[in-house]
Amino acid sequence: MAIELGIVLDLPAADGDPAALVDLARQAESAGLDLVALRGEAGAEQGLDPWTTAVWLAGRTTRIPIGIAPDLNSPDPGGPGPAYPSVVAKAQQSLEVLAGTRFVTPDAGWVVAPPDAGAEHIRRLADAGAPVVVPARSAEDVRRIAGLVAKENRPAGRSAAVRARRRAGIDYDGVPASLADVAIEPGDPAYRRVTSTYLRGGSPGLVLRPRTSDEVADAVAFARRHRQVPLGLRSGGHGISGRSTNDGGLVIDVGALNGIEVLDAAQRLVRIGPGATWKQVAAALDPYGWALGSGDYGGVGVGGLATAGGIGYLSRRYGLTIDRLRAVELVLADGSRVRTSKQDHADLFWAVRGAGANFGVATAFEFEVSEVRQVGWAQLVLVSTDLEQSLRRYGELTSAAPRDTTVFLVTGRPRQGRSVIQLYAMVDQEDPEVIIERLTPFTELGALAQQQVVRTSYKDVMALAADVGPDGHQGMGEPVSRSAFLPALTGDVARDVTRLLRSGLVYFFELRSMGGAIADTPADETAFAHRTPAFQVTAMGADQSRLNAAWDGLGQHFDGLYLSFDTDLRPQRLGDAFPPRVLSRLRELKRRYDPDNLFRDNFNIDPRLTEEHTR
């Protein structure tokens, strides 16, 4: 049995020698011990503060965990009793920021052995499964303690400081061997890099990071044994509606499956892993003169977008991202691996193109990409004193534009009677005169305050996205967003949207132009069935209930919604996202391929429910 062994130090009185603590902690670290615990008289007004001492010892050592005894929490200065919980929590958080996960939390505990304990006594105490610490007052004590347990009996796994942060309900010791070396749990040094996503904060209990489809199957099998905790799937971590992080649950992060391979140059057929970003995809395809339309930001991961739809700058020309799919490789809820296409598992291939998060973990996509050379790219900033008129005119211009021209509009709350309108436009043409001709009408939307129009590659447009640094995403909180499809941007729509923006409930409002090639694909070809709307609209606010109420009031203008951008999880949203016949078919497939509803932490198509629950 592995035994964690350390020393316990008594905090000196006010006239004691604090340097001796540092010397003993360093000697314990050099001797290969596993813990330095601090103890002293609870509530003592004289002597060293335990939290400050712990930080000091951590700063003067390198790796050894530091423990603070439960009875050393600073008392309420207003009287006897336990510490302020918020003060203690903040102190622990600060310690982790300053020194990483080297601090054993007070509730983790350890066993204190007598000063003269021998090896047999240490082994008996270690049977409880907690670290054993022995009082030490000199370097000789440290050397004696270090010799009590042979090196081969010392732990090779995670320390007590790491184990103390484990979340209830997760079998950490049962992590598959194939994933153990790359799994990240709350006490690991890399944990802060994987907790958050682009917009959402989280604190998952365990992040599994498979590198192959076999390892994905192992991760799914582990998730099946943990149905009681949330399960998130993550590719690039940019999802607004999805749950690619959580609190205390599992996350299967497929970021390592990021390969990009040309399968057939003549057919322009490529194979792409779900962990690749669209920025990486664009860079890999550019030397061939190819591109694959995605969303509007190159940092987004392939996996989430390629199973939801993909409304981007090239969609009016070449269709949605899912329209370019030719096959998808999946790991299903039962761990089986299937290749779906129009010829193989055609029912799943239909479902994964629009509702993929409900049916499995995608491990690879095969796309037929398009020939795209230079494009026109524009970023325009205009100021409008009549937002309603500007929106109406934008709708007219966009709907009348040729398929090669796509213009997205972003605005927010008007201030002092003025609205800032940002236009992001792509023209799939190389001729500069044609590009200018296509874009000039849009300058009518307001006073032109800033412009940038260039002829460039699709790769360079996607490259505008910032790379995720070594510290990972730093999102916080919960995004609040609503989405819808608009059949047309009428005068009534412009009026009601302007009122919404003036209310202050929405700080970000985006219109994505659709139409063109998106409508070429029959509505029943994919689970994404909304082929005829002219626009997709997204609004972000700070309060879900208030935004829901305002958005519901605009419902007469809408025809469905785009799940990727909506955080309202009321069951009725499924009925908006999928027409009745589509939802009925999806639910039947869910009953066949995921009857226990393993993949549920998103816009869930619950196999146990009927369509009545979405009305």
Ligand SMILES: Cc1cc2nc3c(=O)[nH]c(=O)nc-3n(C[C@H](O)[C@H](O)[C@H](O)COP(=O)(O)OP(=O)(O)OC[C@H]3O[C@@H](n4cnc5c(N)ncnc54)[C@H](O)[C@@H]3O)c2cc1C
Given for the second form:
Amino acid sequence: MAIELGIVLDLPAADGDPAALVDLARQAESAGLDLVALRGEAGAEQGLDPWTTAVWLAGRTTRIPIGIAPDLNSPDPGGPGPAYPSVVAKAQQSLEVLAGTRFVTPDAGWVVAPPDAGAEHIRRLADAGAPVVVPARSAEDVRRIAGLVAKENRPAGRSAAVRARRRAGIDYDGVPASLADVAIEPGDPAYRRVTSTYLRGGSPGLVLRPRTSDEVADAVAFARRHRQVPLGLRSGGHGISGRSTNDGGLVIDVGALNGIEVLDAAQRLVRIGPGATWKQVAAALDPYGWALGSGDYGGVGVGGLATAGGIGYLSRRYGLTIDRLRAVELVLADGSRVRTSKQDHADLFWAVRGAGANFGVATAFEFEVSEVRQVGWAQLVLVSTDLEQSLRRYGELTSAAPRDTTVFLVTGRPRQGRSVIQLYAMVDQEDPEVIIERLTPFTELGALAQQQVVRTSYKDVMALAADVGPDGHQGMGEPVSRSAFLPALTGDVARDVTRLLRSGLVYFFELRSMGGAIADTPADETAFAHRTPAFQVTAMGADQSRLNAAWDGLGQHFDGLYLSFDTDLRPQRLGDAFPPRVLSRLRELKRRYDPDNLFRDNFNIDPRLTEEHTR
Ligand SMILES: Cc1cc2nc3c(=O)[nH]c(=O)nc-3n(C[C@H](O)[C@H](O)[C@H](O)COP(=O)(O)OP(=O)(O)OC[C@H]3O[C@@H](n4cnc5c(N)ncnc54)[C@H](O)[C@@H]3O)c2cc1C
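Now show me the form predicted in complex with this ligand; what you just gave was the form predicted alone.
Expanding to the full complex; the earlier chain stays at the top.
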């Protein structure tokens, strides 16, 4: 059995020598020991504070884990705790951030051996499975302790401190061999990089990052054995409704499947991995004079968007992103790999274009992309003193605009009777005169405060998105959002929306013009069936139940919702996302392809329920 061995240092009294602590910790590190534990009395009036000392030691050493046992010296372990519990809690949190996995949480535990313990004694103590630490006062002590256990008996793999952070219900030792080196668990140095998504914070119990579809199948098999913990699927990590992180569950992160290859240049057929971002896709297609309509933000991942819909700046011209799909490769719940298209597994190909996350892990998409040269791109900021009128006029202008023109409107709470309206517009035309002609009418929506109109490439518009840094996503919150499709932007809608915005419940409100080519695809051709609305509307707020109450009050104006933008978890939302016939067909397919409901995140179509549940 591998033995983890370390030293325990007593914190010196006020007149002790703190430099000696650093020397001993460094010697323990270079002797290859596994832990430096500090003991002292938390909250003691005299002497060094253990938390501050631990931070100091972490900064002066490079590898060795550092643990704190503040109460070990206390004659009464059940006695009063630290004098300032909130200060200690804060110190502990800070140490987690600063030293990361080198900070050994007190609940990881270790056994303190007597100072004169010999090898046999250490072995017996180690039988309990925890690291053993021996008090050290000098360099000679450290050398002697390091010699007590031969190097080959020291641990390989994750230390007890790391293992102590494991979450219940996950068979960490059963991770398939193919995934062992891409499995990240809470104690691992890379963990912080994989916990958050763009908007959400999380603390998953295990993140598996397969590099091939075979490895995805292994990850799915592992997930099948873990039905009791949440399962997230992650591609680009921009989920709003989708939960691609969780607390204590598994995440299958296919970010590494991010290849982009041209399959057939004559047919403009391109194969793209789910882990690519739309910005990368646009950059790869640009040299060919091609583009693939995606969303409005280049940082979004292909996997989440191309399984839900994809409403963006080119949708009115070329349809939704899913309308350009010619095939999707999936790993299903039973681990089988299928290529779906109009010819093969046509039922799944229908389902994955709108409800993909319910049916499997998409591992590759084949798209027929479009020829797109230069486009007009505008960002206008206008100030309106009559929001209701501006919204009504925006509705008229966008509905009358040709397919080459797409204008999204963003606004928020009016302040002192004024609303700041931002317009993001793309005109799929190269001629500057035409671009200006298309956009000019929109400048009457308010007093023009800022404008930027350029002729550029789709690639450059997508490139405006910030890259994910080396530390991964940093989202910490839980988005609160509602979505709806709007058949028309009538005067009543403008009035009620203005009232909602005045209430202050919504800080971000967006109208996306739809129409055009979106309706060219028949409603029954994809699981995304809302083909005729004029707009997709999104409202973000701070409080889900208050936003729900206000949004439900506008229900008479709406017809369905786009699931990518809605965070309301009430079952009726599933019925809004999918009309009744679509939903019952999806449920039948779910019963066939995922009868045990393995893929249960993101508007789950539960195979055990009936349509009654979503009314
Ligand atoms: C800033 C921003 C702008 C956006 N703009 C647009 C827009 O203009 N148009 C638009 O249509 N949408 C837009 N969205 C919504 C976006 O399309 C969805 O949130 C999408 O799910 C994000 O995909 P992702 O791969 O980055 O997300 P992830 O967080 O990785 O995944 C989100 C969910 O998608 C599903 N999923 C992810 N990968 C797979 C896979 N490989 N196989 C099966 N299911 C999978 C899962 O349910 C997962 O929980 C935007 C989102 C953000 C945050």
